[in-house]
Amino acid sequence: MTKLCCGLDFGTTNSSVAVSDGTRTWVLELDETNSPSTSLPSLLYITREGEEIIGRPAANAFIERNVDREVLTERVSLDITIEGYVGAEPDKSESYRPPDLSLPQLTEAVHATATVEVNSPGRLFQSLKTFLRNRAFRGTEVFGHNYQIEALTAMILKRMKDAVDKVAGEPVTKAVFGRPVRFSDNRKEDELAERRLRVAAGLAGFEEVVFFYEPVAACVEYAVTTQRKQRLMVVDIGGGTCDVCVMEFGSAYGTMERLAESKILAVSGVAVAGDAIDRAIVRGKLFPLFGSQSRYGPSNLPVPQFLFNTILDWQNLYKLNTEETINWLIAMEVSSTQPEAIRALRCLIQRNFGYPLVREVEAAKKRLSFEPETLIDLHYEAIQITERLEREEFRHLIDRTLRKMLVSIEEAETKAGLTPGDIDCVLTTGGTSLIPAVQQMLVDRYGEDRIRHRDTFTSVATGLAIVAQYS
C-alpha cells in the first residue's frame, strides 16, 4: 500500500485533516453529523461517566442534557489554608520595631473554598486552541479527574488520527501540523502554545510532528494548481486568529519544482478573529437586553459589569448560580429601571442558557454573510429577545476588530517590502473571511478582481498534506 502523508489543521472552531499519496491529495470525512462532514467542530464533551464525545455530537449532547435544567451548586473546600495577619496598620516611624509574627494571636487562618456545580451531567470544552497559550490554564477537574489541557486537546486530535489510520490501513505516526503565525503576541506564550500542541499530538499517537504556518499552507494549496509566476497573499481568518502570508512563486511546472522556486516574503498575525466578533455582538446587542444599562435601588446604582463578562465566558456561567447571587438579582429586579431585563438575566443564569445564546449569535453572524439583515432570536422562558441586526450596524460593532486585522495585513506588506499594487492575488480562507465587512476591507485595498476564495474549512489541511510529501 502507498504510504500516505498527513496534514492536520487543528482549529479554534473547526478542524480538518488531509492526506496525500503523491499523486492526489484529499480531505477526510471526520463528522457525518456536521456540514460539511470534512470539517470537525473542535468541541469536546465529557460525561459524568467519563464518555468522550467529539464534534457536532458534543454540542448536541450538551444542549440535550444541560440546557433548561436546574443548576445546583455548593461551596467546597480546596484544602488550602491561607494565613492572614490581624491588626491595624503598623507604626512606620523610625523607632518602630515589628513584632514577632510567629505569635499565634497575630495570625488567623482563611480556608480557601470554591463554588462547584454538583449535578452537571457533563462538561463541554470549546476553543481549546485559544487556551493553549494561557499559562494559567494548566488543567481542570472533571468529575473527580484532573485533565491537563494537552490531554483534552489530544482527545480531539485522536479522532482525526483514527480517520487517517483507517484510510491508510496502518498507524500513521508522522504529520505536518498547522499553527498560526502567532498564538500570542507574547513570545513565551507563543512558545508555550506550540509546545503544548506538540505534547497533545504525541498523546494522540503522532510520534513525529512538523509545524508549518497555516497561511503558508493555504498559499501552497493554491499555488500548485497553476504554473504562473506570481506574488500571492493569503488572509486566513478563523475562530481565534487572523494570519497573513505573502509568498512568491516561480513559473516552474510540477509541485516539487514549484515549491522549490517559492519564497516566503513575509508572515504576520494577530490573535483576533471569529470569537472576538461574536463577543462584540453580545456586548453591543445583547448586554443591554440583560440589564447592563439598568439602575437599581434607592441610590440608583449601576448593575455590576462582572455579571456580563461572565456571559462572554458562558462555560463559567454556573458559578453565578448561587443562592446569594440569585436572591440579590430578585431584590434588584424589584427596584430596577429595567425589571424584565434583570429577570431575563436571572433566567439565563438559573436555567443555563449561555450556550444557546452564543450559538444563536454565531448563527446570526453567519447569516449576515448572505443576507443584508437578520434577527437574533432567543425565546426561553423569561428570555424573549427578537433583535434585528443589519450589516452596517454589524460592521460598526466589529470595527475595532477589523482595524486590528488590517494592521496585520499592512504589517505583512511592509515586511515583504511590497505595496498593495505589487500583490498579484489575494486568497481568503477561514470562516470569518466570509464576513462581507472583511471582504470589503480586502476589496478596498486590492480590488475585487484580485480576490480569490479558497475552501473555507479545508484549504489549510490540503496545503499541509502537500507539504508533508516533502518534509
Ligand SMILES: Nc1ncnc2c1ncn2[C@@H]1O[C@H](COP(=O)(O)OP(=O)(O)OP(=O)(O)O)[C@@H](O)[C@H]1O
Contents of the next structure:
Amino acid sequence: MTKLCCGLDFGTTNSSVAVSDGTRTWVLELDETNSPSTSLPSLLYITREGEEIIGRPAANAFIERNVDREVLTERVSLDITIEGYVGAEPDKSESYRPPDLSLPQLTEAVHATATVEVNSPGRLFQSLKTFLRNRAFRGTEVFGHNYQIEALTAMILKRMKDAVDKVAGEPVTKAVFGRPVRFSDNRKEDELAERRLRVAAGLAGFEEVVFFYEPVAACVEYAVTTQRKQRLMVVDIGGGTCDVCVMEFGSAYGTMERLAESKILAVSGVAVAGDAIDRAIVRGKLFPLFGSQSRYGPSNLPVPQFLFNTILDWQNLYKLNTEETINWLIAMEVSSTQPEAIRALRCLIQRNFGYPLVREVEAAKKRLSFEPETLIDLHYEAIQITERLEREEFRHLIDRTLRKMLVSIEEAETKAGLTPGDIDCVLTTGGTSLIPAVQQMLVDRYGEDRIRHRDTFTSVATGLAIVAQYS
Ligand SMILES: Nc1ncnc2c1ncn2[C@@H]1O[C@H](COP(=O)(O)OP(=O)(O)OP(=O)(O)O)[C@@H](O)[C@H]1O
Ligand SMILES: [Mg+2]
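With the form predicted on its own done, generate the form predicted in complex with this ligand in the same format.
Shown next: the complete complex, the earlier chain at its head.
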C-alpha cells in the first residue's frame, strides 16, 4: 500500500487533517456530528470519571450536564497551616516602641481554606491553541489530576491521528503541522507555543513533525490548481489569528516543479480574529444588559468591572460563584439603579450560563454574515435578553479589530515590496473571512475581481498534505 503523507491543521476553533497518496489529496472525516464533518471543533470535555469527549459532542456534553444545575460549593481545608502574628491596629502614637522580639510573640495558626465546587460533572476546554503561548498557563487540575497544556492538546491531536492511522492502515508517525505566522507578537511566547505544540504532537504519536506557516499552506493548495505565473496573497482569518502571506509562482509544468520554483515574498500575522470579535460583541452589546453601567449603594458606586471581564473568561466564571460574591450581588441588587440587570448577572454566575452566552453571540455573528440584522436571544430564568444587532453597528463594534487585520495585510505588502496593484489574486480562507465587513475591506483595497474564497475550513490542511507529499 502507498504510504500516506499527512498535513494537520490544529485550529483555535476547528481542526482538520488531510492526507495525500501522491495522486490525490483529501481531507478526512473527523466528527460526524459536526457540519462539515471534515472539521473537528477544537473542544475537549473531561468528565469527573476521566472520560475525554472531543469535538461537537464535548460542547453538547457540557450544555447537557453543566448548565442550569445547582452548583454546590464547599469550604475545604487546603491542609496548610499558616503561623502568623495576630493582626492589630498599628500603633502610631509617640509612645510606640518596636516589640522586643526576644520575648514570645502572640501568634495564631490559620488553616488555609478555599471555596471549591463539589458537584461539577466535568470541565470544558475551548481555544486551547491560544493558551499554548501563555507562559502563566502550564496546565490545570481537573478532579484531582494535573493536566499539562501539552497533554490537553494531545487529546485533540490523538483523535486526528487515529483517523489518519485508520485510512493508512498503519501508524503514521510523520506529519506537516500548520502554525500561525505569529502565535504571539512576543518572540519568547511564540517559541514557547511552537515548542508546546511539538510536545503535544509527540504525545499524540507524531514522532517527526515539520512546522509550516498556515497561510503559505493555503496558498499552495490554490497554486497547484493553476499553471500561471502569478503573485498571490492569502488572508486566512480564523478564531485566534489573522495570517497573511504573499507568494510568487511560476508557470513550470508539474506540481513538483511549480512548488520548487515558488517563492515566499512575505508573511505577517496578528493574534486577533473570531474570538476577539465575539468578545467585542459581548462587551459592546451585553455588558450593559448585565449592569456594567449601573451604580449602587448610598455613594452611588460603579459596579466593579472585573465581574464583567469574567463573563468574557467564561471558562472561569464558576469561580465567582462563592457565597460571598452572591450575597454581595443580592445586596447590590436592592440599591442598584438597574436591579434587573444585576439580577441577570447573578443568575449568569450562579447558574453557569457563560458558555451558552458566548455560543449565542458567536451564532448571531455568523448569522450576520448572511442577514442584514439579527437578534441575540438569551432566555434563561432571570436573563431575558432580546437584543437587535445590525451589520452597521456590528462593523462599528469590530472597527479596531478590522484595523489590526488591515495593518497586518499592509505589513505583508510592504515586506514584499509590492503595492496592491502588484497582487494578481487575493485568496481568503478561515471562518472570520466570511464576515461582509472583512470582505469589504479587501474589496476596497484589491477590487472584487481579484478576490477568491477558498474552502473556509480545509484549505490549510489540504495545502499541508501537499507540502508533506513534495517535501
Ligand atoms: N459564517 C461566519 N461568519 C462569521 N464568522 C464565522 C463564520 N463561520 C465561522 N466563523 C468564525 O470563524 C472562526 C473559526 O474559523 P476557523 O475554523 O477558520 O478558525 P481556526 O482555523 O480554528 O483558527 P486559527 O486558524 O485562528 O487557529 C470562529 O471565530 C467562528 O466564529
Ligand atoms: Mg485556521
